[in-house]
Amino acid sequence: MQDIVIIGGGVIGCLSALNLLDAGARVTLVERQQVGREASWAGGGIVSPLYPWRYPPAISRLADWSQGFYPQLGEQLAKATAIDPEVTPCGLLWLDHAEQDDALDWAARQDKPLRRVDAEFIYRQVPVLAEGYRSALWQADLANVRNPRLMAALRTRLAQMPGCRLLEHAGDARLWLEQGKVAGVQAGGQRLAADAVILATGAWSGELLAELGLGLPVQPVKGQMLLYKSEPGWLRSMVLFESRYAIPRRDGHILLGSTLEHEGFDKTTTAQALDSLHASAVRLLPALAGQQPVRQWAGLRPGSPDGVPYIGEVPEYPGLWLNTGHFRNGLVLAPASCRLLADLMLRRQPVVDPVPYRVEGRVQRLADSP
């Protein structure tokens, strides 16, 4: 049985651990702060790549593979925690024009159910959207996820395995390196000796990785939020224009996002951005126009060259593997990119192909690194 460290608790730190303790390993979850409370957190939670015909295959197999999985892992979840992270397909009307055509050749080519549709439908489908929309793409089977409440369900499901450790609220977590191998992580004031470690920290991942001399081009990418509230079933589907999105919840929550800033990792919320995004909002359903929203938030998503994540052994250190660099699909490929880490680790048949994802040829020691 392996004895594992995982340095970062979003959805892939999470996911990730949820693999190997169910195949048995001992797993300690190491987070800076509360489980489940950065980026996946903050995230809208839409079941797919917002523009998905826009991405390299590598991003779509994960993607595939993580839409049908999701609703039995919402039942799981569900069932073991008495969480219901809310897996809900209300379907997407996507509704820009200049790249229907492209949409239509890549949903052919993928076989997905995208169709193109006229006014009628979608003021049938989402009566309350802005007047002056001809023409969208609809994909009925879309779901989203209620994040927040997927991470609850995930901390609490963890917390109840007995071969699992979560270690909150340790924001000095660092390598620890015997003869050039990582032998597990200092963190908390205590030595967590380990027969691999695990870096699922999301935008903080290059930063941890510099320390030891290598350059992982991952960056923190602000995204803010506004969430506003209506009755049930007011939005009845999530529709999506000039990359801003709507996003119904069961309760009647909505929420609207969401900004890219690249500011560091600083977090602050903006009136700038709460101008932008309620004008947005107001763009899509002109009845939130008097409405003042429930809350404002930010998160950091790990930013990456071409969003395809790395996952994999570091070839410079054996012992250390990677599961970061999402940028905006954390979420949507976590199910896919979480399972595939776990096989590469136990030697079992990947379940997609791992070459796309793999570390080697993709971090670079750093110049000044001996």
Ligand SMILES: Cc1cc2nc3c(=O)[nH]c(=O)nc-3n(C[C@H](O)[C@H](O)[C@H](O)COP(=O)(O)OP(=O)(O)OC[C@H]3O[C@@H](n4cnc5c(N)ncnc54)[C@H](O)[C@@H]3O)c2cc1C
Contents of the next structure:
Amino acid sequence: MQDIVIIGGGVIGCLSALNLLDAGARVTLVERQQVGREASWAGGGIVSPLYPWRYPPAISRLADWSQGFYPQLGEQLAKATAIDPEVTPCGLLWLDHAEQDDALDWAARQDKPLRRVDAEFIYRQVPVLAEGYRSALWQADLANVRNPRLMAALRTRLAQMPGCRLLEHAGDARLWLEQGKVAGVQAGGQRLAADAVILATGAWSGELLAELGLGLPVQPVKGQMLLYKSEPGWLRSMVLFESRYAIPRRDGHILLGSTLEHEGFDKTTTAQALDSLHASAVRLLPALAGQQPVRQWAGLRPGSPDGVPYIGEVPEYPGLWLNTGHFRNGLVLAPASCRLLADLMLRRQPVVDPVPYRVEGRVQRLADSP
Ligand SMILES: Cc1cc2nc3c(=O)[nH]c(=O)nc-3n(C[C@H](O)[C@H](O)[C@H](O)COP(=O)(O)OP(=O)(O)OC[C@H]3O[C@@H](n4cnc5c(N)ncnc54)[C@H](O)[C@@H]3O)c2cc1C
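Could you drop in the structure for the form predicted together with this ligand? We only have the form predicted alone so far.
Let's see the whole complex now, leading with the same chain.
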């Protein structure tokens, strides 16, 4: 039995906690606000990378495992908490996409049911789509998860588990070092001793590691989204054109995303993004032209080189583990990433090859480090 402290209550921290608790560990999860209010709340919840064929195999492997696991995760959480994360396999249309041949080659290699479809199919599937799209790629089994509900369900589930302590609104947690070794975490005026500490601090992970003199190339990348309200079933599938997408929720809400902005830790929404996202919404779904979005928000993705997350122990600080840097794909990659982390910490057979995600060689000592 191990005492583990996790800093960060996004999808990565919460699912890491759940995996370790299921294996009998004692876990304290420390979050400076309420669990699940940052990127994991703000994201769209597509259970796939946007253009999966563009990513290295390291991403495909985690995505593939997670996609297989999501329906089960949704059901388990709904049963245990009465909060349904609404994992909904409504399919995704990539409209008029120039990389169709690359995508189909990738799909054949990955054994994914992705296929080319014509205009007749497109308009039968999504009658409310704007006119003029001629062909698309279609994957019928692609799902989206209602991520704010996923986070609410995870929070409730963790609070139910006897080995779990949730410390919310704990202020900025920091690593606690004793003689150069990580002994635990300091948060909210307390010292929490730990056999192991996990950093699941999303876009803020670089800041915490910099305190140890280590440079982790995880940067905040702002994304803004709009929310519309229509009738349930009005938009039947997810649609994507030129990096802008619309996602239907079961109750008729439609998310329109997203921007990609390098503005540091600024999370303010802008009129410019509102105009640009609304124009994309109308280009996809003209009936939204006369509608005011019901909400606009921004979140900070944990950007990393190639989007390959860091999952493993920090060689310079034994007992300190990272699970971060999931960039645009943290919701889809979370189940596999957190299972892998638990496998490594508990010395179980890893669910995927851990080598591409290793911290070793990917974190630099800062020049003016202690
Ligand atoms: C607009 C947008 C659209 C997206 N769409 C998708 C999508 O469709 N599919 C997909 O797979 N992914 C998507 N993503 C990406 C996904 O949301 C992220 O990759 C994922 O949520 C990252 O999870 P996380 O747990 O690492 O980070 P977060 O959810 O940001 O959690 C980190 C937590 O750590 C806490 N924290 C940080 N520092 C400290 C500290 N010192 N002490 C205490 N607590 C601390 C924060 O408060 C926060 O709660 C999207 C993201 C955005 C912004």
